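In structure tokens, the next block holds one chain alone, the form predicted alone.
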Amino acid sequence: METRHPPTPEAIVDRFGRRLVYLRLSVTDRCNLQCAYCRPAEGVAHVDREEILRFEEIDRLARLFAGMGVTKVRLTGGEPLLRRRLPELVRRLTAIPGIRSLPMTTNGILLEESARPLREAGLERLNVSLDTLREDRFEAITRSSGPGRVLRGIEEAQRAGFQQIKVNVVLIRGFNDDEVFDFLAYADARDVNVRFIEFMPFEGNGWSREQFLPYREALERITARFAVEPLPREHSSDPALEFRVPKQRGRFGFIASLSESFCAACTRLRLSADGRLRPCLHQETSVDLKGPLRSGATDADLARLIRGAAHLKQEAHPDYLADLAGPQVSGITMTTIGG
């Protein structure tokens, strides 16, 4: 049974007793790729630049969240490396008391030139999205070229001092599920952690039951070839089920968002690039923080809004696999909420 945290006066706690200590912070809604599972083929409307949170606004909100018990802030996008002067923001956030973890999720296209300045600014951990190691498939899914750029970016990040880089792979049956062992070999060769993510339904991403590969089936393929060792979770709220192949470097894991939901242990809130606080990845409901922030709201006012958003958090996302009609999540695209 999931352990419930006793609330402190500052804590953000939802209706189900979950203490929310993890903020996913989108710094831009723009991306330099057009991944098919992330955004509709016709594209998305971007937020006007003046509507994007400024660094000083992000700094103020992050300090407020930290004062309310948030200890982990993950930088996301869109593609966060498109945000100008990102190392400056990293330095601001790493200086905030209470924030103990500041990772970033990136597609890696700009990582080769960005890794060292970000590491020197204080960023310590990276998740890199890479769904295929093959050029033709990379072009098919991202509508761009360049798995080589991503791989070089990972190598440069390791040289810059990043440890335990995680490579996120969305598994799609009939597209890249035959690359599972290629990614395990890559994890061993580069000493990285590969995490296979179940394909989730979002607006316009073409999800279908036929393309969905449950984590247990993928794990069975691996255990048919290798003896694997399950690894304990570092924290009860960690979404990944992790394993290692003895005598090989790196780890591999699964994020089973659909087949084995981890909602009961969720500790996350999501702040969009234009300042809307979303309590759940699969929930269209959001609360505007930017408007009150720019209208002179006090920290107490903003804290009330944050707690109000937390109380809108669902107990669990819908059981999409039970929807035989083929589910879609109306109005929600991954690129607008930062994953």
Ligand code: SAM
The other form holds:
Amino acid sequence: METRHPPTPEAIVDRFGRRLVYLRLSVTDRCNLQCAYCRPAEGVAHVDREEILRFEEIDRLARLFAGMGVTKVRLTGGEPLLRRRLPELVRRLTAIPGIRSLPMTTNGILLEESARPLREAGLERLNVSLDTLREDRFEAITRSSGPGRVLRGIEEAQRAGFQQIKVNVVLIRGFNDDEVFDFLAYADARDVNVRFIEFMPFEGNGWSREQFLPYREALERITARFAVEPLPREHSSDPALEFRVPKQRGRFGFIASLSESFCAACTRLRLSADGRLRPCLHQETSVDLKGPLRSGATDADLARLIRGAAHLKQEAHPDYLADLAGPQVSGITMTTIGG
Ligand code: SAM
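The form predicted in complex with S-adenosylmethionine (SAM) is what I want next, because the block you gave corresponds to the form predicted alone; please supply it.
Zooming out: every chain and molecule, the one shown earlier first.
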């Protein structure tokens, strides 16, 4: 979608010529799960409520980003469904000219009750994170009960009109890699798409090379059983490598962030719930937008700060797999940055 239009003078372009058109917007830093791979074991300090961007502030920034060529805004967190009055925010964001796509990534725990109001507010696409279909494993990884709640949430979302729901599965060797076929069967049964995500290292999340499962290995296991059909990428910047099993519903795909990094085609910026703009998930640097916003910055001032953050975007994240000393990821925590 972003290649259809030549960059305008307002466009956000980084030092490597990548045009940044995709904003991942964290609406809260709080989460109702404590996934072991997402946050340090000792937990994370939460931001004070008054530091969290208000809807008017998000609206103003989103309009500014849209004016600078951003066409896709993903709602994320923390857990976005914990943000009060989220349908109101969806209504505001869908009304912004230029924003053509507004998906959300959620853990689905609160989806059963929230799907319909969000759909009615104009949300069209959902990614639901679910790493295991087994109760005991779900409790072990999230420190909470209930794949059942998430599955009911997905069903309710389908009844509310969400189509092509994507289920995100972080594959961890020795934990859930024996569930690959269960997820393919689930995709077929419920007509959802499954995306297997490579396990990435973040501060204190227990990442190890032994637990890392490269996507090729998972794909080989699947191709040993099924003659799968590769599917063309919907957009050149879409990181997923997608496939389908003939005669089965639902696609499956891989986000191979480590073994086949997609940095060269990256179009993303991330705005944390407290208004810090981060050029890359794997980079500690961020630029504060909330302070200037609250102390009277003009749109031109804010646009300068946004361009400054884009300018800091690194060419590629470190090659964690090549680093025999182990990944250096201090200060980088998925849940607080916004996944
Ligand atoms: N709470 C929401 C959810 O669970 O989808 C949104 C935030 S969560 C941080 C966004 C995504 O990041 C989830 O799909 C989660 O599985 C993924 N994620 C978190 N830590 C990860 C890691 N270490 N490696 C790969 N993906 C990770």
